[in-house]
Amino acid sequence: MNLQSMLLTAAVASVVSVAAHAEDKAAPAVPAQELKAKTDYCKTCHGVSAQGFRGAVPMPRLAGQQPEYLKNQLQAFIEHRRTNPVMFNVAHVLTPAMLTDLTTYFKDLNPKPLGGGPKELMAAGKKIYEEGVASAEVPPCASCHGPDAKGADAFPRLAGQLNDYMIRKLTNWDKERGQDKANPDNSAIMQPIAHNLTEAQIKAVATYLSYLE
């Protein structure tokens, strides 16, 4: 073989590879079939296009949610700083690649939200969530979820989000969240709210939050 055929073969040789690598890492991290079965088994407890679950312990909507916050419950039910033995299951067997690939779906999904709360006190619940309780040293909730309620970031999207799921999560903070004082995470900064929240506070504006897309 000459030189100039032998530097064609490598040329070719060079492009092959190049092309391979490229189509590696556009592939997806987790095989398309994988992903379907671990989001059809989310979808059990968390509904059709994980929309929520009501039943006698109500199933939160987990499509829209942030990806970042998703990681850091989850991150948080392996350390025991939330409780949920069933969730420390679910969460402790996910590989990295699982866990992007899983909140970037539950990302894009955005089924209308079931509402459910009495409509009545959601001019109530909206005032509390744009202005805060200033009374209480509760501030606007859009303060950190944002004027629409879609988080962003580590900070959850709150928007169609269950209203018997919400009332049960803040009048029961201390209880689930926060069990590792030494290591919080930033949802720490809810427990003097939903400490400070009156029980018909808590189900205004989890009514109001409940009905928004």
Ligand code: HEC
Given for the second form:
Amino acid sequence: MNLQSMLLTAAVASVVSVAAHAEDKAAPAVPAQELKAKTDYCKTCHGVSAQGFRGAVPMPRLAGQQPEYLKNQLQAFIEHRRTNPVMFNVAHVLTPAMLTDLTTYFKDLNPKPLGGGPKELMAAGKKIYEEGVASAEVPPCASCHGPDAKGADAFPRLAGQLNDYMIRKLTNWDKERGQDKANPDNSAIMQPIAHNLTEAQIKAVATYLSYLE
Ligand code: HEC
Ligand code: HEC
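Next block: the form predicted in complex with this ligand, after the form predicted alone:
Every component of the complex follows; first up is the chain already shown.
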């Protein structure tokens, strides 16, 4: 290691320790062992690398997901804005510090996507993703979820998400998301889009996204 890189390493280390210290005051960090026990538990359903899992119901991929989006969803399960009894049980026992640490943990995982769905739908799906469906007033998905479908902040990553999971979510949007009318949330942004897509369009775009790395 030369002097320049040593100095750089020292500077980075001091920035990190200052940041960690500031974090300490806001919310005590979860001990590594406790975090590991919890993420192991999440992976019993969401797949060994959080890549998603096809069981009786499709378990969504969490790997590479945006922390802010994950946090919003865990909060939505807790507050019954997003209805799912399994995830309510999982989420409502999490301490605020654990909830925060969990959401950042998944961001750095990068397993290969499971893919799925008929490859002949790829071209149609890509077109919808990049151009939207003008006749149905559906804007390009890429305008919010990003050109590479990696998402940003409250906009979720869709790349590598399970096609069967997304098909279910887009089909049932009105019945599962934004269920507390007195407390509207980001799900309202997707509502008209999910509503205006046909079954065939949903299948095509979900298939395309499931193969993206
Ligand atoms: C018993 C199985 C099970 C366990 C354990 C579990 N989950 Fe889930 N999780 C699910 C299911 C099923 C869904 C899909 C819910 C739906 O269809 O709306 C889900 C959905 C989610 C979502 C929404 C994903 C998205 O793309 O919107 C998040 C976030 C999540 N789980 C986080 C976690 C975390 C963090 C843990 C560990 C603390 C965990 N889950 C443990 C079954 C589980
Ligand atoms: C105007 C911005 C916008 C556009 C355009 C948009 N989305 Fe979204 N989408 C969002 C937001 C915001 C969320 C998160 C909603 C929440 O937090 O409840 C979301 C959530 C989703 C989800 C749920 C992800 C999960 O893990 O459960 C899917 C699937 C999805 N969008 C697919 C699409 C597709 C396919 C298109 C194009 C046809 C599209 N979106 C266009 C903003 C947008």
